[in-house]
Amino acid sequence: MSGPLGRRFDVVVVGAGVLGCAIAAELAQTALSVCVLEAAPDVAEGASKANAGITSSFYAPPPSIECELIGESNDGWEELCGRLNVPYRRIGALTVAFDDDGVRGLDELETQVRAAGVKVERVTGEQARRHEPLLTDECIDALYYPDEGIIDPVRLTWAYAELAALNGAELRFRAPVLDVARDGDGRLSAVVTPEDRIACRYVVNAAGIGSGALSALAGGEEIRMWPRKGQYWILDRDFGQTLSRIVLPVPTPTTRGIEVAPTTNGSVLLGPDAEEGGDAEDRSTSAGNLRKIFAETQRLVPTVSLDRAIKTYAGSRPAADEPVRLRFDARVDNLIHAGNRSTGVSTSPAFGRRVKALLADRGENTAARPDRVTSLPPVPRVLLEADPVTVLDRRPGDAMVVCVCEQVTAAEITAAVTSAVPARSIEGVRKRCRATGGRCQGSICMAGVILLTANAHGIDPGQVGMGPGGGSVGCG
């Protein structure tokens, strides 16, 4: 390994997905110096945008670390999202049964949910349809979870990154870890990227699907990882606003199932399915898979119609033998593993706090700095306001609506491209404020987005690219 030694950090976090950014946001509020390394050009380019944007109140039975982390995270979403300007609603969910086998599955599931101490109500099919009038008449029994919520997972990831940066963390993109250095005791002492050699005292492995490769590079324990691709339909807001709850089938031992999920911007997601293995970068969709997703979701909600479909997309989630990893490596003394196969968004607040506790147990000073930043400056979002006219009169520039479909103003786009972790591409803007993500998919507003992005970065409009491929969660 060669190259000059760059700045020294206490903690290097590898991966700018939702877990890596949540951990960085927590640690950056302490006296510890933090650097985040991400191979992609932006935050949330992997599993963090390939999910349904649900904050689960229950996913795994006790005793399990996943159950603990969800429990530690779920009650705090309103407060956290209020501070970080992240769209969130606690709308509740229904898991529904169509037949006797499904009812027996609900019996087992209800036992697990109650053992976890999670709020749940057993309801008849008729009662379930009062919670969600669009629910199929085939439903004969259901579980209702009042504490399930929906969130914008990409906006959450960016908000964590913003908070980290405002508290002094350094985020480096297009910075894959190519090599590591060790001291005489076998501890990691530096990581190497294409541009730099970064000294550090701890490394947090939040690399998602790349976690196994990073552990092997660091000389750590074997972590077997593989991609699990999921595909989605996105239905327009005119249908989404008629849906009240998340609707799911009875889960199997291997999957939660294909669901109907409202999004925070009013659209609806149908999916995901689960396709094991393959290329982690494969974001192609299959007509056969999409037909299956439509058929299964239409059985849950018969009014689901592809007449309202505006987009399909696919993304890979990090499947692994060990569903949740949150611990020091068994071989490398200063390597922390932070990974979650299915509930990264739902457990992200607890992940940050738990990693901080791991470092405190090693004697690190993790007390909160008195000068820390704990919230992000609010940016009015016309789409989410009950009185848009009042919002548009707040300050100059707000009244210029650039993205008509999503009602995104020039002020929102400007905030996205001039923030601490700014958007530099069309996709980057879409992830932060949803401009170009509506029913027209940018055909009307893309020129305005390009001009505002180019002006913010002092470049020619022709230099503003689309960004990495694949759609953001909830587009449309």
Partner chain sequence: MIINSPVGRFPFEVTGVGLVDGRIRLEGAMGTWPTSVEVTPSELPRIAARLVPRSAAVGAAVLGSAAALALAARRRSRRAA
Second form
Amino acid sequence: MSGPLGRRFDVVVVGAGVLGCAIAAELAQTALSVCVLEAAPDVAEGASKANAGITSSFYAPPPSIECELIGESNDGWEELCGRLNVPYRRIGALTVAFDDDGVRGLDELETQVRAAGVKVERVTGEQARRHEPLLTDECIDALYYPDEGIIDPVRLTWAYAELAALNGAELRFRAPVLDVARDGDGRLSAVVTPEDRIACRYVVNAAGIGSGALSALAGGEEIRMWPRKGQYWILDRDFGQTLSRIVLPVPTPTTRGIEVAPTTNGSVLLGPDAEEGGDAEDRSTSAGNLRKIFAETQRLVPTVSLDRAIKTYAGSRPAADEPVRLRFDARVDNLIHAGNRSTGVSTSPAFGRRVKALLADRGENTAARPDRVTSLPPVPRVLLEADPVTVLDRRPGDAMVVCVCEQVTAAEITAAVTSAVPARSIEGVRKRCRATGGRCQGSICMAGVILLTANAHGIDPGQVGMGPGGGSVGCG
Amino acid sequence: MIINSPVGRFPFEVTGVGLVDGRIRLEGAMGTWPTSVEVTPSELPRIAARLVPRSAAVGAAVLGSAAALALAARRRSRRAA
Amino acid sequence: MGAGLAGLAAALELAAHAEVELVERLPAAGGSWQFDHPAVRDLVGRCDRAGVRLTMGVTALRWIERRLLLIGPGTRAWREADHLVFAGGTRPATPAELPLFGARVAGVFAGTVAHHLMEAHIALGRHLAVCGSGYWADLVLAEAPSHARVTVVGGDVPASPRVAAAWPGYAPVEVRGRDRVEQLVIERDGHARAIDCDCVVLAADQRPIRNVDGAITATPDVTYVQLCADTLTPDAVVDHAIATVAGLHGRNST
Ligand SMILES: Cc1cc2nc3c(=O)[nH]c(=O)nc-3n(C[C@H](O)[C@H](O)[C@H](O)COP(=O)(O)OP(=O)(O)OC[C@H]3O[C@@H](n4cnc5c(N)ncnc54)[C@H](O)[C@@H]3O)c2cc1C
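Which structure goes with the form predicted in complex with the partner chain, now that we have seen the form predicted on its own?
Below is the whole assembly, all chains and molecules, this chain first.
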């Protein structure tokens, strides 16, 4: 194969979603050299941006790999998120039943959850309403999961990427893997992007919805993948402050159902629905779906109101016949599949460790380097501080608020645009620190955010990225 | 002096002028905010050539005040007033 | 909170009866009217003489149990107060508020943002679709480069030579495009049509800016002074502010 000769890496990770970044963060702390190749212009542009940010304590009945991975991940969130400055709260979830069918559904679910060894309480409607006062009077019976939590999934992805980069991993964006090279034994010897040919000893397929195509390209197993789209409303923090738990209906075989979920930045999500097929890149929202979503969530929490809606969004789960893949390919000896349809965020810590273990099984030295970085420098997030005065008195230079709705300081934005894996777009800034993501959707601060981003990268403001697809502010 | 930045128009009162590390430094306040403007001699021809900086990036460099840029002031045009 | 004309007028009105502090995010009074507008200068002088404490360049973030959180260069404090008068200005409606669905792509701007960027000579597109008429739309039309084709959706048809096409009575309902907006679907009485554009400016439907936690919706210890209209005169803003706070004095002293 021709083309410029790029660097050689021990491991190439394809995809900078939550799984690819979690894996890179873990491997970069060893002696292995790591390169992450991402087709999009930034981290977390696929499913990892479109999810509800719930760290599940239970999803699929045992025995299942999903159950194991959730179990391996769920106890460690406080410690991990403390080290990586990722907003996280273990707030608990309620699955609620309205009628006899629902009660039977809960019976079955309870058996599965108990078999998985996950903490759960069966509660009456009355008790459930004590856990969540906004819950409907219609609820007659419920399961309460105290260990369920909420996390900022994009911030988590970015934090993993930062940790990987600080430990020496190379992250390349706008670098879709379009081809591979194989040696005589059918092992992958290099991957090819439009710019470069990157030699490697292992390839991790963390390409989300693109995993099937990548496997085909690599001569690996056939993985049938399709998008399962979900849409959401986001309601204002003003309403979010009154909601304390995740509220879900009884799940169906394919989804957890349309839920009412607080987020770590105080807002509330209504959604997601589940629509099979279509275009994986399609992030458009539609009035019809969103109307239905609202009606269903209103049944759970009657006080939800679209007067408090600040945004809608959509994204696709990477659905596959094998929803969770974490293993070597059956045909290509040095290709690892790492994919998860519905609980990629919840299982990401375990994915990192398990991929490391897979490589250790192959005789690779995966011992942690003594000089590795394990935490990220904290930047105070005013919004999450009970008393910002005390915090900012220690850092008076940070006391300049740019995005008032989300209480984001210039220091937070500067950190987002100058970090190891910096934001290069308005979307990138929003993802990292929430600026422009609040109730006015950047009506007041967006021009300032554009200029700070342009200055950080020495580019013209018109060149600053805007939409998720990579379009920029300026045109013509 | 008036700072007419793309994100707001504010009074700038100069309280001191000096040379710092070969740069001309204007000390002052933009409204209530302490603000300084630093210009290197090599920038002067560029400024002179343009007189009024057009692009926001150049404006930003000349202003030297992230604070000023970070704020989106809304302008009501003279016509509306 | 808010030292535009409304906040200045409200502060002055209340100063005769109460101890008043006027807090403003920007480093000078005036808000969208700007610091050197004669009405602003006049009110700032009168506020000063009436003993209003002017705290400029400091952002109010939270109002909890009659304490206002203030953050800014040089000021980090919780200020105790009996009542908050919120004069935070207005902005155009967001996509969720309109509501406008469809693709999330580059090229869709709030009128406030579009205006700032155009003023900085950043080209936002060759074919602009401006939704709504009135204050923000006028500013954007005034700044639109001469080579850009402008279509106005909804509102009154502005008497501007800059407007190539207008669709009065229509509302924007869906954005289409891949990386950047390519079409805006607009609707009137159930009739939809798609117009080609590479930039959408949302300038319709003025909403009050609400950005202080605890003072987002109606609350007994907050009074909102935010006149929402497509076009405003200084007199209208001042009169509205005075009328709105008129009933306040005496209330907290009893
Ligand atoms: C609506 C919805 C709700 C969800 N809710 C939750 C939840 O509450 N909790 C939870 O744990 N999980 C949830 N999930 C699931 C979770 O989001 C996914 O499991 C997880 O994001 C998958 O991560 P990933 O890194 O595999 O995929 P992605 O984030 O999609 O990343 C894959 C990346 O690979 C890149 N790529 C693809 N092909 C190539 C190529 N050839 N070359 C280079 N790069 C390539 C893509 O651009 C993409 O960035 C939800 C998902 C959705 C859509």
